[in-house]
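One chain comes next, on its own, written out as structure tokens in the form predicted alone.
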Amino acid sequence: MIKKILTKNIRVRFAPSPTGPLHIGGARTALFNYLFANQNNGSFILRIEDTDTQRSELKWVQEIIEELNWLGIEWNEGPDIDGKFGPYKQSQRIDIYKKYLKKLFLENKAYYCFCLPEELEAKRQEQMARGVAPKYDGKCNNISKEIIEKNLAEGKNSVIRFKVVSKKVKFKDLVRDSVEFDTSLLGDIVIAKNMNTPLFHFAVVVDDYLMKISHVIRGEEHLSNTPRQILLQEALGFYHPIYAHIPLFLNSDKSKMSKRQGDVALSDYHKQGYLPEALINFMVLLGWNPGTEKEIFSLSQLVKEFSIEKVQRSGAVFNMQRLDFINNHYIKEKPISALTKLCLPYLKDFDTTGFSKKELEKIIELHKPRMKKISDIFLLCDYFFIDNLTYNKEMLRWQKMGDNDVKEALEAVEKALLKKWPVRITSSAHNASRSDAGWNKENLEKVLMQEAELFNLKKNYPLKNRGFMLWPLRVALSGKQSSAGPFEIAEILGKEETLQRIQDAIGMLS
């Protein structure tokens, strides 16, 4: 008889297999578990699939809990902290699933099979060559426990398999409503490799009745498991849990997202410097649609906000812009000194000791806008502690302007700046003129504004263009096609270090 499940009591688990890093799939499924456990008061699980133990590593299994705490997702029982329904390791259950295994073989619902891996192949080449969907024949369903007992002290190579009955296995699944599937295109399914081996099928199965799991959220591609899943429920007297069913990831191209094609690991997207906060609100999007225009949501808005019911049966494309875009405001949304906590080891290839706290800050501050991770930093900022820019010339040019006139501009630049800050003699140059009086953006940028309208007057160009001036300048500060603003650039810079990158840009037109 079919148990069924108590709903009020709400368990959910996540159970990733620890055979590699923490797929970003994987992690939108742990999400969505914890978003549905905390909205209704229940536990969140996280269990480890571990019996392929050829696969399966520790370092693994580390990952998955440091990853997932870096998210800030949080589970109520687990490996590290255990819980009265554990072990949370498939590998430390062994004992468990053989007490259901040999449940099934007195009960004649499971058997030894002994068919070789080519002789499974040849039949199921053969049945697709008739049209036939390829599933197992039942070969050893009727093999004598004489011969069965010969085999395995023969040490012949077995798994064992379940038989399944042929039937129509129905099913409400909160996502994609009501499926129906034909077991009898299945087959016997194999279930376990021996008696100490038990394979997903089956320890999912005793797990979930034994962990009182009341609802499976999981991926789309899990999907076709679960007849297979709730014939062995049915076969063991389980309760069947309720099932959601999400989306899968899309590559832009709609075709599955997989690791021959990008980035697909978790822990890649952490490296890169995108931000927790950034990443769940981009995943909770991927499949889930709040209803409403709005696209920022906190962890503790989305448990509030969260549906499964809102969850999307079509597959949801991975759109890079997408996340750049919501990790950029939460770069925006950061402290400052928070972030630049988060940026400094991404210039550890720098020396940045000649730098205070402050300026660090300010360049950071300054590079802000235009973050899209954390890890473009590197290329943002470079020029500040790089002693000798390196670039073509011709990017000193604003418009049509030749290299006397690019020289002509840097010129009348190092001119303002040495009449209002005259060259002083001291004994620590650079300490001085990072001291200078008024070297700041607000005098910078009205010494040289001035400056332009005067060199524009000179070269009849248009009043209003200050680009014949400041372009040159802060492609001669920067050394790059695009960067901050040249008077931002030059406050932090000092008075000695930008009139020594004028002087060498004015050098590269001699």
Ligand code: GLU
Second form
Amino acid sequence: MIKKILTKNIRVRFAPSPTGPLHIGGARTALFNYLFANQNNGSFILRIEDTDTQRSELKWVQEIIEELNWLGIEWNEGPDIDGKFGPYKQSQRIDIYKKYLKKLFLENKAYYCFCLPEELEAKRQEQMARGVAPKYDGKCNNISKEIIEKNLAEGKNSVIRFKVVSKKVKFKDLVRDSVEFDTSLLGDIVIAKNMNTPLFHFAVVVDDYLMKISHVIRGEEHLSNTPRQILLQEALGFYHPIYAHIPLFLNSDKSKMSKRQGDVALSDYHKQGYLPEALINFMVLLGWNPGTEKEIFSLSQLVKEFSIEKVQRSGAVFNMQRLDFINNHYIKEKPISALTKLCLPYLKDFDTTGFSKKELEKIIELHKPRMKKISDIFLLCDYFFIDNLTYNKEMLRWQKMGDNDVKEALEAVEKALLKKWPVRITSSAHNASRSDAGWNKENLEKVLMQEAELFNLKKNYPLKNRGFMLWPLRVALSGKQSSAGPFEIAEILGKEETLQRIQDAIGMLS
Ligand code: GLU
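Now that we've seen the form predicted alone, could you pull up the form predicted together with the named molecule?
Let's see the whole complex now, leading with the same chain.
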């Protein structure tokens, strides 16, 4: 008789195989499990599924732990946090699996299979040629005890197969409602390479049972594994956990996401400067629909508002623009000193020592509205740190201005600045001029807006169009088609550097 799960104690798990970096799909699975556990006063378990010793590596275990920590997804039990149900690494549980494999053998529910891979492949081809779905034909099911022992003693290659009961397996899935699967299509499945090497299905079933997992929340790619695992649970007399299979990712045009695209490592996003709070927010919307227009959610809000029942069945569209939008939102929300700290590693190729902390913060503040990710800061503000800007002089032109007009505009700026802030001879010209009294964006704006109007009058340009003076000035200071405004840049660059850049631009036009 199959026992029913007691759902009072919610226990869920994230069970990555450490054969590569943590992918964004895996991180989303972890997040959904974390939210479900935390909103139900349950426990969230991190279980490392490293029975594949060839492909599993410790460095990936470490990366999974580091990236989840970075996201703020905490677990209650795991390889680094002891609990009552450990160990939490499958490679440390081999004796446990052995016990249950023995039980299956004793009850005649499993058998050794000595078929060679070539033989199996040939049968597969033959079945396909006949137009039948390929499955194992059960050849080794009835080998005598003596032959089995002889084969094993001779060290013949073998695997352990589970006798699949043909029936209709029906289960309720929290996302997909009722799922039905005909197991007569399966054939007897391989559950272990040998007594010391269980395979995926077997280890999962034993652990979910012993770790008292109440709900299995995992990616849809595991949907077809569930009937197999349910049969194993029945054979072992285990309860069935409740399942929730969360949707796969789709491209923006709703086409299926190729493995490569969907397999992007979380650490890549981390390195590019996506913020953990943005990724959490983005990931939860990959499949969960809050049912309102609301798009911005913190982790603690999600613990309250997330609902597994509202996870959609259809594929989740992976929209990078949405991620950029959300990340930009959190970047703009960050206090400027924290944001500057996050930006500095991306500016390490520049000499930033000439700028005070305040000035650096001003630079970041100016550019944060346009940062989709922290690494964008490099190209957005490089012009502050480059001594000799290189750009095409055509860029200095506003509308139909000729070289001479541009030159005249810049000379007028230079003159106006020198009039308001005359040259002073000091031993340390750079520093002295940077602290030139009143050299700030407000005063610069006052002086230059007036100057721009005079320039327009003189040249017969439309009076209100300040671009004739301010565009060439902004390009002279930034060398860019788009940048922060000229007054803000000039304030931070200081008088000396501002005048130098204006002169350089005039030089290009002469
Ligand atoms: N270890 C499996 C994987 O990494 C997950 C198993 C499960 O969630 O049941 O895909």
